[in-house]
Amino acid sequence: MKLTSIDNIKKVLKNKPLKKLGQNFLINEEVIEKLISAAEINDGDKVLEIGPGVGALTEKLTEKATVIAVEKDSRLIDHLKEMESKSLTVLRADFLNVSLEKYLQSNYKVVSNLPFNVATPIIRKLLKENPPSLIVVIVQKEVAQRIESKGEKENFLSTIIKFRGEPEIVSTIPKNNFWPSPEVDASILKITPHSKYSKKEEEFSNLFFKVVEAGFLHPRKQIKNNLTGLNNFSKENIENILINLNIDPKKRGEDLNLDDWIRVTDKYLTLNKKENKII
């Protein structure tokens, strides 16, 4: 069966795509190539896919790799169970429920279609709780952009990204390559872990991912107010820690560089440390 065509993709749903998860099967096996050649799949290679859909990506990554497939619609697991093989493990459940250390320990790959109304949380639980050894995914075209652009304001999901690695985007895919098609392009986007930060320790990681998400967590509002709600340092006290960085306490978390989050982090662990504090 060709999983790329339209008639059978409906075949194996019965039924109409579901929009609140972000269903979009891509429809051109070229694209699918793009994807496994960017992730230079080798022979034993460990690979988890997420939302495998009707399986067209996950056919061929079990030509060269073993396949852990995280799908979230009841309605596709009867077809991709008979799909299983040595090669091939089909777990049913919301990829953001999984526990990535049960079944992926380390030296793994992404390579995913990913829902785009969930890209963002998806990313951000690869990245913290058991990075990859690489990720590629396809989201949507804008959000690849604000990922790898360099210099310009920051978003949470690109400033966690380069902490972890560095984010480029392999090729844009247009909508038309999709069933049914979004409203937007898409991209294909490869993260390389990078060492660069491979000395900090376990503990400076998880504060980091607090502290850019406290950051962010109202995008509109000045840092010293978002990073009040990480424990019970006054406003006061924010804005001397901003300050004596020479970060202006005014600014939004947009307008800080990964550089500037790694000093607020070390900075607030420093603090904890001392005032024996617990975040």
Second form
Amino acid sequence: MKLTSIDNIKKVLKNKPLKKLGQNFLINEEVIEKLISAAEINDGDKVLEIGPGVGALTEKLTEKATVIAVEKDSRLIDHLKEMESKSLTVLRADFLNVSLEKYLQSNYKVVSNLPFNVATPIIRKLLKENPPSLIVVIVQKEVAQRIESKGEKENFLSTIIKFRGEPEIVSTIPKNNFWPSPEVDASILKITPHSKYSKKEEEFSNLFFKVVEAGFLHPRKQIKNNLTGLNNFSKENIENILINLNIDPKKRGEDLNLDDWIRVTDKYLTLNKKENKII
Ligand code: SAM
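Let's see the other form, the form predicted together with ligand SAM, since the form predicted alone is already up.
Whole complex next, starting from this chain.
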């Protein structure tokens, strides 16, 4: 069955695509080829696919790789289970709530056409817990551009991505390559891990995510106010910490660069150890 045909997608769905699950299915084989080629899939690679949908990308991935596909929509599971083989395991789960330790220990790639509405928490989870050796995903074009841009204002997603790797836009995918067509165009985003902070311990990484998360919690608030929510330091204490690091406490999260966040995390870690506290 040609899984990029709109008629076949409708048949498998038996009902309407769900906007709340970000269901925009790929209807162009060339885009699938582009994703696979960007992911440099080699024989025997382990690949995690989040949101296989009707399995158009999944089918191509299994030609070379061993795939774990996690799908939230129960209406698609019977069809996906029929595709299972020794190269494909299908799990019915919300990726945001599932533990994949049993299936993926290390050295795996992520290749997915992500549901746009939860792309940020999905990428956050991927980078925080057990980062893959490569991520190639379709996200909204503006989201990808904001992540790739250099020297401009950062956001939560661009900061955590640059902590773990080098982002690169592989190509733009016009919205008519999906059914139903989304409101905006999309991009293939590739994140290649770097080892810049690999010497830092897990304790540092965990704290880094907490600090950046707190720093961006209310993007319009000043950094000193956002960081107050993180621990028991007083606002005055936090102001002093930031001034000592040469960071203006009145700045907003978007004004800090990766190096600033690294220095704030380093400082918090030292203070934590000194005061025997856990943030
Ligand atoms: N891979 C298919 C394709 O490219 O045609 C479908 C991609 S569609 C953009 C996103 C898919 O993710 C849908 O199948 C949707 O049901 C699924 N999905 C949405 N939220 C999810 C979640 N939290 N966990 C797992 N799958 C999810």
